[in-house]
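In structure tokens, one chain follows: the form predicted alone.
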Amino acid sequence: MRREPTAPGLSRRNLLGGAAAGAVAVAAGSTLLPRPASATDAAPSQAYAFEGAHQQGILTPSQAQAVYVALDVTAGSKKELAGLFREITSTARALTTGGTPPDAGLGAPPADSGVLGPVVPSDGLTITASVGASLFDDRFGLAASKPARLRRMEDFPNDNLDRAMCDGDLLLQICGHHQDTTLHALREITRATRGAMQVRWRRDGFHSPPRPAGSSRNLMGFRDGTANPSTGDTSLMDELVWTRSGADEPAWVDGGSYHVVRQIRMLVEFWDRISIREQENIFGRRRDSGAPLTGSKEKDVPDYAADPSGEVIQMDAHIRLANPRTAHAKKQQILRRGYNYDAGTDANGNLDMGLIFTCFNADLERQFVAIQKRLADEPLVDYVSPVGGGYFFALPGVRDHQDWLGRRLLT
């Protein structure tokens, strides 16, 4: 079945080399969609729903796998770049999906690379496309579509950025339970959508199974992602990670949400060599069990009316500014989704792993931006250097198999 064609010696603050990012060409041309898994297919796996009012891979759980893939759009005009986004769409669709590819004919280009066999498993993957600010330019006329809060990522103090690895037109998000199944989604939408836009930035991520129980750990070996919200309250949701329409905001931002992306580099070599003590009291945690230290279980409330001066949990803790526990900080709230990288290593000869630090807000001002002020000078920074990243917009979801990502921003 052929799809048809739509209209890419060292101290702790200078411990960071020049590492470069390779750029890879991608992007519109038509491709060939697999015919969807059935009982019959050999592969069949875990797929989540790739219509509805919001995107996957928001609230869906983290999968094992991540790529991060920022994009310069090289189309056009703005037909283009519709053309663009259904492409995007459309493979994204069919990749969820999984199946059979078509066979292409005789002669044609295999209309699959194979990695993943003969089948094409949905292995849990998701697809989240996000714009970032300078896709408002005066390329294609959307300047007045800008959701209000969208800009380029500012430098915060002890920031380290590489602005090679920052911002970007496009966003894409791709996790899923394996990494040829990551790997595979990027080979199969650069092939869709070549000389429609290229590379800027990508890093890999993993993330790491409980560890034996609970949350699973970051690279300085502390749980991560303890106090998100609860992805099942809907009311709690649509305050803190959708955005709505009105104010300032543009109509066609319903169902979305700022994508925080900040890639964060663990300085490890110096982390491991302070005591377990110092490495709890920076974070307010127990390393073991995530627990707060005025607790004994991850789950528990830190107790900060018990700790008014700081004795147990430091007033400079990790925990206690990034949620103070109070009722203004508890709207500020995020939801995290962050993965784990491992980039080998630098020019230097030092570990390159990290953190992609991720996170979904209803309002950027109000919740993430907020959040990290209060950051700034923490005892964790002489530990970690944020080195990338960017804010984007991820866009509303795909209401129905007519339907585009990007549809109402464009038309």
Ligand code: HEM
Contents of the next structure:
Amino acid sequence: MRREPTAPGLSRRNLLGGAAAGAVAVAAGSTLLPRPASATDAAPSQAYAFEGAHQQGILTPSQAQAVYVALDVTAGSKKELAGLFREITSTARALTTGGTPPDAGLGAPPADSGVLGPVVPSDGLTITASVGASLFDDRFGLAASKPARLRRMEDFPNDNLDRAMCDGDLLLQICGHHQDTTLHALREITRATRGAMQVRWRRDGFHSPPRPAGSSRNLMGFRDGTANPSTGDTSLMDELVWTRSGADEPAWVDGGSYHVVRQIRMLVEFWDRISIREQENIFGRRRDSGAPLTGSKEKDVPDYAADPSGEVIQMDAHIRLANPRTAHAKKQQILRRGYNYDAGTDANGNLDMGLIFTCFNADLERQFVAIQKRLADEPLVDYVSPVGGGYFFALPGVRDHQDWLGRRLLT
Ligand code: HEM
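Alternative state: the form predicted together with this ligand, after the form predicted alone:
Below: every chain and molecule of the assembly, starting with the one above.
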């Protein structure tokens, strides 16, 4: 497997950022040689297919580690933008497949940072590229091709958005089994594309192992992800996740998906001081088992018909507002793929941690926005504070070796 040379349209001078030219030239033209997984690997060599109708990292089961990085494009023309996307594609293809970086010789900077050792394991790595509304401004002449629902993320009631941590021309969601794998990928992508885009904001996340079983827990101690629609149900995914062209959507969007990211800080010091009964009423589920308060097992379906006035699961419980289980709400379901985050402590010594809420949906308005509006004044808002994120559109998949991310948008 090969890292293709710098794509036409992305000028090497621009790409390399002047003085660092030597270092990046090697990365941009480097080759990773594939090799079979071996029992001596330090990390598992599980590889997810890079090519397909849809990108990886959407239906893929959540890996343990994630990097969300939003970038602003500094490329100067549509041609250079296409070069950037080709470069992202070839680097992502190489990294997610794994292999041996070439020997650049003693006189040159090494072809790879070496963080993962001499042979780069695929390690369950997925790299998912999504575009933000600002990419469709007047810089590249793409306004007429903007996905119909894509826009700058609005402030919802109770949001405390730091605009420096919001939006961006591009979002890369990098997930893998280990943190060194995701950080290595971030580093290789940023060096291969230097001069054509720059980081706007970044948030790293982790996914806990089941404790002791079932869906993994968020940092409020509750199992998260239980009621997600089944990713194995292809027709359901067609209805809920994949955006279709036609009506008001442009032709190129087929197979892509609206990608929502909300960085939601949890005010854990306050949360940890309320009773377990109050915590469970806020979500409508038991903390230990994850069962709805009307049931006994995690996967039991909440029984709102038997509880019409909210005696058991209160009417404003998170799960009841998020999905009242009506025929209408069925069409609004989203595919959540969140990660916990830890950002250390704030200036006052408070713990800075929370949820990188992420979801995919075919229609931003009909699905995510409708749910978010219903959640506006839920009791949970006293214990969380949305601080960043954005609306993006996950590009359709890379079909074959000739194809590249964004080709149908840019050609
Ligand atoms: C820090 C913020 C949040 C926390 C801690 C949180 C936590 C949870 C928990 C524990 C569940 C129950 C288990 C499950 O089905 O996954 C749940 C369900 C759900 N949440 Fe959230 N959530 C948060 C934000 C959001 C946001 C922003 C949305 C969408 C706008 C959302 C939408 C949903 C949906 C659709 C369900 C499934 C409800 C069902 O089908 O029964 N959540 N959430």
